[in-house]
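In the form predicted on its own, a lone chain appears below as structure tokens.
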Amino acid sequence: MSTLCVPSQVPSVAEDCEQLHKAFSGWGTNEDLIISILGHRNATQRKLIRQVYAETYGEDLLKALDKELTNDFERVVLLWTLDPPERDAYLANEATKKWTSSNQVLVEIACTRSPKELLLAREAYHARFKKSLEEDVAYHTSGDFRKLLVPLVSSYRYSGDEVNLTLAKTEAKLLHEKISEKAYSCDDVIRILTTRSKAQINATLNQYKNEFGNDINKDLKADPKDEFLDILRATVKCLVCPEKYFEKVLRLAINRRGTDEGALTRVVATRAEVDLKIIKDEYHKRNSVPLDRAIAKDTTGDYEKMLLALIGHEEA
């Protein structure tokens, strides 16, 4: 369900290079006409617009960007231009970098991907950084995190809609077991979260539900200092539920004292052509405002246009 609105006659690649080049040359950019070409093209044409560019002026348009704009505003232009898999990477390697015990982009990327795409990042990962993400994740992370993000990250997991349904009983089983000894940890927890398919994982956590009454994520509130199952929830719900994890994502970044532009950039520019459309309407839901109205009130500029560009906002 994607948010972006590309015109029904788009111009030629040629055409939408030259009038980049155009904004980069002269006084100054011009950084509406970045928006109204990037902030319009799907990944396809985008990344034929890298190609061309690159082609025709010698240079990577990505340089481009990155000598002419600044801040937030470069931040989610470039994000926005780089091909998904890249841009995965992209987060994937940063995340590893700056590793906290309360960072979830690694969970993120590893579960609300289709294996497919996880697949492609992490091809993306290799061919980037000349290591594997696999590699690089468990250098950063140690103890339960490692255990836990290693095999989600190297995942690849079956993605079709069958479900064994003795299979989700026995394990909805297995995994209260385990929660209620506070195991949170152990090999059977890890191994349902990291190898079984999204249908499977479904069926095992409404099995959970209905037999032992509470939702996981409530039994894995345990302890709320906890950052390991923080961590574990985060991965239950991108596995689950993609757009309640993002809502709560943006409702953070937004409504924190001050705005989370990290977390703000990086949900728009991943989602956007993804569900952010779902995620729009989960917003406006559980915060009685719209999320168009919520951005503009708390971000300004450029930076501001761009992302009501990318999430569909009419007068953009």
The other form holds:
Protein chains: 2
Amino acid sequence: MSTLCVPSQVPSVAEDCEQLHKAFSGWGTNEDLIISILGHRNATQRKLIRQVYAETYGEDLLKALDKELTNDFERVVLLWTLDPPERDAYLANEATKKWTSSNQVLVEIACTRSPKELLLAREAYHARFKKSLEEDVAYHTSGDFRKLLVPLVSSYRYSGDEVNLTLAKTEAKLLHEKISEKAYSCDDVIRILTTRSKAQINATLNQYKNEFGNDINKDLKADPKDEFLDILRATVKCLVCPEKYFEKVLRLAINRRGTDEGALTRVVATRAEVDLKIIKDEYHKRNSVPLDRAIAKDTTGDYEKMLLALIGHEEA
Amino acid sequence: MSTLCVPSQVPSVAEDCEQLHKAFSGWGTNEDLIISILGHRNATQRKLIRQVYAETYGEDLLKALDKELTNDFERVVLLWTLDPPERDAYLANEATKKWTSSNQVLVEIACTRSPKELLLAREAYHARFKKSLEEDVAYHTSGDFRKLLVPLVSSYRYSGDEVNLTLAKTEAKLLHEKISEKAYSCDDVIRILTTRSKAQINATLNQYKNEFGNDINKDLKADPKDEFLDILRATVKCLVCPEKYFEKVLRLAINRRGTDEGALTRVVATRAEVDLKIIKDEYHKRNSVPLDRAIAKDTTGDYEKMLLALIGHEEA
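Same protein, different state: after the form predicted on its own, show the form predicted in complex with a further copy of the same chain.
Every component of the complex follows; first up is the chain already shown.
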């Protein structure tokens, strides 16, 4: 479900490195060359490029990119070039340091990645920041948000498909009870959402709908100004239908006055190799405009070109 | 710091398996033979034995042992034979299912293992129980105990030695403040104990002592009947001086009317390959009796022989 286009004949890593080095040399930077290489290599290839580049030129490729590029284009190239676990660690750290109750990046990383991927991100966090992710999240958040976010980022959910239907019924009832009492941050709601496997949560939420008529997220919309409810709904969506969650992030990023480049860049860079194809389809269905056209309309220059390359736009 | 004695010339794995199989054959069981093999092989060797045994005889060695052995001897041999992460998963599951507020096994597993070992135990828990450890802990506990135990078993602490002294001072003060207010289960106390690295916690508790005169565990003794305080003190001990924690578990297991075989078996089986040598020294210092003599006095038969073999008693 990746949108990335890797050419059938990929140049050698050494050649890619040489071309990149050339793109940085002399006056000005050859952005098109950078896009034509990095925008068309998968994670394993990019990792190798970074390694060989450092060995050959004695400089981290990310440092070189940082010196040569600017603004949104720089950010998308840097995020994209990072190894996925390292990228998640980086985004999570950023989200933690400038955390506000409306910031859903931590939920996104904790819930849309596989349990194993989340662990790898936590490992990368240790290596890069000499601290643990949960330690920073616990330190920078408070109240109900802390109560939800710390177990979310600490979870190592079971990833099998087995489902306990009896449990699903009991916990659907329990969720409904607590939501009816507006006890949104009570221990049980948090426990179910932060520890059960995704398959189990999906079964529980299906039961919820069967038994009580509404999607749980509809019932979690009681107070549209309550940011804790927003984050609970994001948690549910990230766990059971990540592609819909990401479609909405893109929709809000594009459809507002002045594009939200931060969100746009993040979604494209983190999902291109995962499920961006499905997200694109969702986007088209929901907005009656293909995602590439919407992006082309809202962005310009090298930033636009890099985004289009990553979302698999034919001409990019 | 292991007490295990592995002979310098170890028979081939096939030979070990054949001998074990022989020990189970015919009328009665040759317990001495079992002890002479399993009581003198390290984790890697035992894992191989289990693997080759299953391939050769079409039966899991643990099943065979389970059929042949009984009572305390069975339990120590089974626990010992399990691969360490699987053993931790098994013990944690047992502790969760029959959890009571005085049960400290979860704290022990969460805090005396390295962060990486705890992760491996969580992985083994998935494989064996088709659920996550934190999910079971959250489900079977409640109140303050849940508030402490879930993040403890979910933690993946940073394991580097770096220490932030400014932070240690701030958090020592914060801990002292909360403990003075008897707010033992407040968010900050839990956050510090469940997320900071062991090195950082050690620095914080040193600051605590320097600044406020007492060991934190002394201040956590305000109410000797409060089981939450017991578990907080166990958490602190397991994090900063596991060998003292285990010495006390052994002391209490041995010095009571009727030995606590459960605790004795668990400590010997889980620590023999880790730090039982240090624990033995602590025990001798604290009780003026060598551990092997104390064990020999309190136990009998094959159980005694197996324990003595694992704690490195010369004649075993």
